[in-house]
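The chain below stands alone, shown as structure tokens; this is the form predicted on its own.
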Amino acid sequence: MASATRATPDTLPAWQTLKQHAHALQNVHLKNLFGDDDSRWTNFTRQVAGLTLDLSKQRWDDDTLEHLLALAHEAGVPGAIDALLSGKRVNVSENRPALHTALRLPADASLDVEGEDVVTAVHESLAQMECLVQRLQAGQWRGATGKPIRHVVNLGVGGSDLGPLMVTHALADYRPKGRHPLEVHFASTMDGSQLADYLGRFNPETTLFVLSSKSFTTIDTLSNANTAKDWLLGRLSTHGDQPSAAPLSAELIVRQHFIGVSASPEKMSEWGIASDHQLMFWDWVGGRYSLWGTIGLPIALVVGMDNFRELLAGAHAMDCHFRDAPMEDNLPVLLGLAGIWNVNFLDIRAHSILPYDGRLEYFAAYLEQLEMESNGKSVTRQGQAVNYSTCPVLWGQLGPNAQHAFYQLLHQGTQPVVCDFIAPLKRYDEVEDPDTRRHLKAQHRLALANCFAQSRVLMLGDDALDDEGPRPEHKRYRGNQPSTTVLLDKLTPFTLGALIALYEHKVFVQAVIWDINPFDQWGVELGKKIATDTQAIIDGEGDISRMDASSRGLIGAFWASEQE
């Protein structure tokens, strides 16, 4: 990344004449920046990787970008890139590389990182993951009564939960045909309501659970984990249906119903998870960015191994385009200096996250954590508090929904929002009775019209309508909100893995513009000390007097509630 040394981004000559060029694009509307000018689209959208990414509707001009693009250089955005792709120790306050990247690099290439060759670690924890997923999807993993698994249930939270799940629901239309049934579920709440569920519907014999942890200490998932333990030992001890046969022993049980993903081997053998059921990833992936590896073994039992190589050669085909492109025309740059022209310029700070394809449900909720944990940040690279503005708000739901939802708020609400558009150009091909195909394409027609019109009249406003007539103040829309549109050629695991890693770029670019580390997250790790201490208090072995006096309040109330 940047130098150590290097000057605030406030101070730079750049950030300096993007202020001033602000200030004089303020009153101009965007329906005025967009005209009647057929080379806006040409001059603001690019193509790669099946995507393309318009950035036409954003309330900026030629001079905005070029101001943008000297911004990028003079923050060192080149070298940057350089070093988080070739490994070097980007994550400075833990003091490693940061190589998801990594992750999703071909079996032929090679990277070598302070003297050892990741890719070869890489491959093999692909090539063990691929035998368990071979060995469930043909029904081969038995239980510990000798029944074929036939649900997977992934126990984890954040990154370990997000990801898998997003992809897993993306990318449902591409499950393996003729295969044994596997059902895939995810539990991440630590209050256990998505496990009772679960745990009251399937039958143990045939559960397994994978236990999704990087460090293997957070409470959430193990609380998760010790609870199906509990459940599977209880019911499974006396041989499940058969009460009358020789006990079963904990071991056992454990070893046929656990797979355990993690960067520490040694908790996992702890906790009981017999060696060669561990899934090893390491601590230079961080969670939110770890679904390209063995924390994707959710995704590659829903889609298989094939379809999971695809999204890795998608991710890995960005990555590529990241590196080569010049800035003027690299996508993930390009995303991210639009971000930094909103917030920092355009005192923009929320951002909407709006796909128009029922399969990009958790999309949203993916990228929530993805910008907001990474670059939820105050402090520099240098330890410095920061005088301007990072991360916005990001929050978003299916389009097609939220119109019925919260665009109240974007067409006629005082709250200036940007917003991403997200769709496939293609859809419903491959369904093979021609009445519903047609029936499916012409929904998905419609879906497209709503989409490409919203993010019109968000531009125009009232220039929007036909109608010339005057209206009443209440139904007048005052535009210039800007957004981009990223449209899929087709939703498949290539392009949703470029689209991911496009997303994960940008993030990296506007970190190294805002000058701050988007690979750590202490404030995550201040709550789950803070909660830790506070349960002990609830349990009655801590010191309730050291709380404050709503602390005290709250746990007197839960307390008293015990009581009755």
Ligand code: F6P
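Numbering follows the first chain given and starts at 1. Because the structure is predicted, anything quoted here is derived from the model rather than measured. Throughout, rigid core stands for the largest set of C-alpha atoms superposing within 1.5 Å between the two forms. What changes on going to the form predicted in complex with this ligand:
- After superposition on the rigid core, displacement of the C-alpha of Ile537 between these two forms amounts to 2 Å or more.
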Contents of the next structure:
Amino acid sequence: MASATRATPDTLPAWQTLKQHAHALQNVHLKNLFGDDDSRWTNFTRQVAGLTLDLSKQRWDDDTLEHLLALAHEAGVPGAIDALLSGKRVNVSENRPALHTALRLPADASLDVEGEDVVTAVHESLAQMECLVQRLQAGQWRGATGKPIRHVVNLGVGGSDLGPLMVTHALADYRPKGRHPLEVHFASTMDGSQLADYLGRFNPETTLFVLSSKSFTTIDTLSNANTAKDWLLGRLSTHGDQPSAAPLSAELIVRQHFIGVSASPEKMSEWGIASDHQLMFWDWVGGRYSLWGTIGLPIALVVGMDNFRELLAGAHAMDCHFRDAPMEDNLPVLLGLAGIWNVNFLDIRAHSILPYDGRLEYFAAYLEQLEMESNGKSVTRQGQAVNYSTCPVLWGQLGPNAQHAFYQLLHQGTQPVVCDFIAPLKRYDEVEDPDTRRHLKAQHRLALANCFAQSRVLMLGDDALDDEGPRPEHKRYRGNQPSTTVLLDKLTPFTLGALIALYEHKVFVQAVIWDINPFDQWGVELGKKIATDTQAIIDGEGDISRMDASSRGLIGAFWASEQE
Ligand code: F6P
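Let's see the other form, the form predicted in complex with this ligand, since the form predicted on its own is already up.
Starting with the chain above, the whole complex follows.
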């Protein structure tokens, strides 16, 4: 990324040009930008790695794109891309590279980062992960009482949960057939809700926990892990269902029922994870960018290592495109610039992610962390307060369901919102029963029809309807809401990898233009510290008089409930 002396983006010439351009365009309705211009689809749609990116429903024209590309050049985007991919210390506040792209480099690639051959280390790590995956998938991993593992519970939160959770659900169709029955589950929330459910249903003899935490200090995950460990020790020390046998040692139980995944082997060993049941990753892999390595163990357990490597290959294909394609044809650059235009020049600061495929039910939640924990910043890399907007508020839900939840606001509310529609073109071809296949393919067409229709109505508003004459105001549609549509040829490990990498690099492009660091997350630290102080007070070990009246009242209400 550019040197520390770089001017802030709002002082760049292209930014000033864009401000004037936005003033000229701001009263031009999106439907008028379309008009009868058939070339708009070809002008604003690009394809790579099994993805089609349709940006034609953004509220921009050819001049807009030309000015935005000039802004990207002035902000140093091409050089920043090279710095990211080559392992420069782009994470300036933590003085480290951000090399999630190295995790998906093929074995014959080479990348030397400050004297370390990164590719060899990455593939050694993958090989170690593959050994654990094969043992578990073959039913060869035995619990402390000698039974094969049936349930694997990933204990992690944020980047140690959302990526594997999203991918395992998106690729559920890719479970290898006819192998040892292994089910993968996720427990993330500190309140124990998910874990309590598993502990109430699973047999401890056949349950393994993957303790996933880059820092190995996250209280959410350590709380779940300690509860799980005590559950195992309590239930297995008397040898499961054979109370007469000799008691099992805590060391054996922890060894056979925990795998650790972390950047801190010392802390894993200190907690009790057996060294040969530890998987490592590097501090230059950010948590929200980490599913491509050993944090992706749950993914490999569900879909197998071959499909996991296909996921990596799809992301690598997008990395190569990001590195090589000229900016005017570069999908992450174009997607990033559309966001800059919306946020900084059209003042649209709400962004909704709307997949029209139930397998992507966790995709919006994944992007919420990827985008808002990366770019929810207000200080430049030089430590200056920004005086322009950065990351929009981003949320989402399965599109078809959201049509029955918040589309009313999108169509008739007062908030300008930009929407990303995501859908696969092909689906259900492998369904064997012809009648079921026919029905499901009809439902796929129904979902596509809704996906395409919604972006059309958001664009055209009332003009989407043939003229039916005057309608009362509460039945009128303003339209003019911009959107992007991403089509996947088919949802496969490869195209999913490319899709995720598309958004990772889009986030990076925007961070470069906003001159912010997308790879740290200092904003989440204070909440954790205050929570620790508050917990001490709730536990009667701190001074409640220091708290504000609301906190005192809330804690008091809890204490009173304890007396009932
Ligand atoms: O939310 C803060 C955060 O540090 C995220 O960046 C990270 O993905 C998550 O907590 C979990 O952190 P760890 O993997 O270190 O437990």
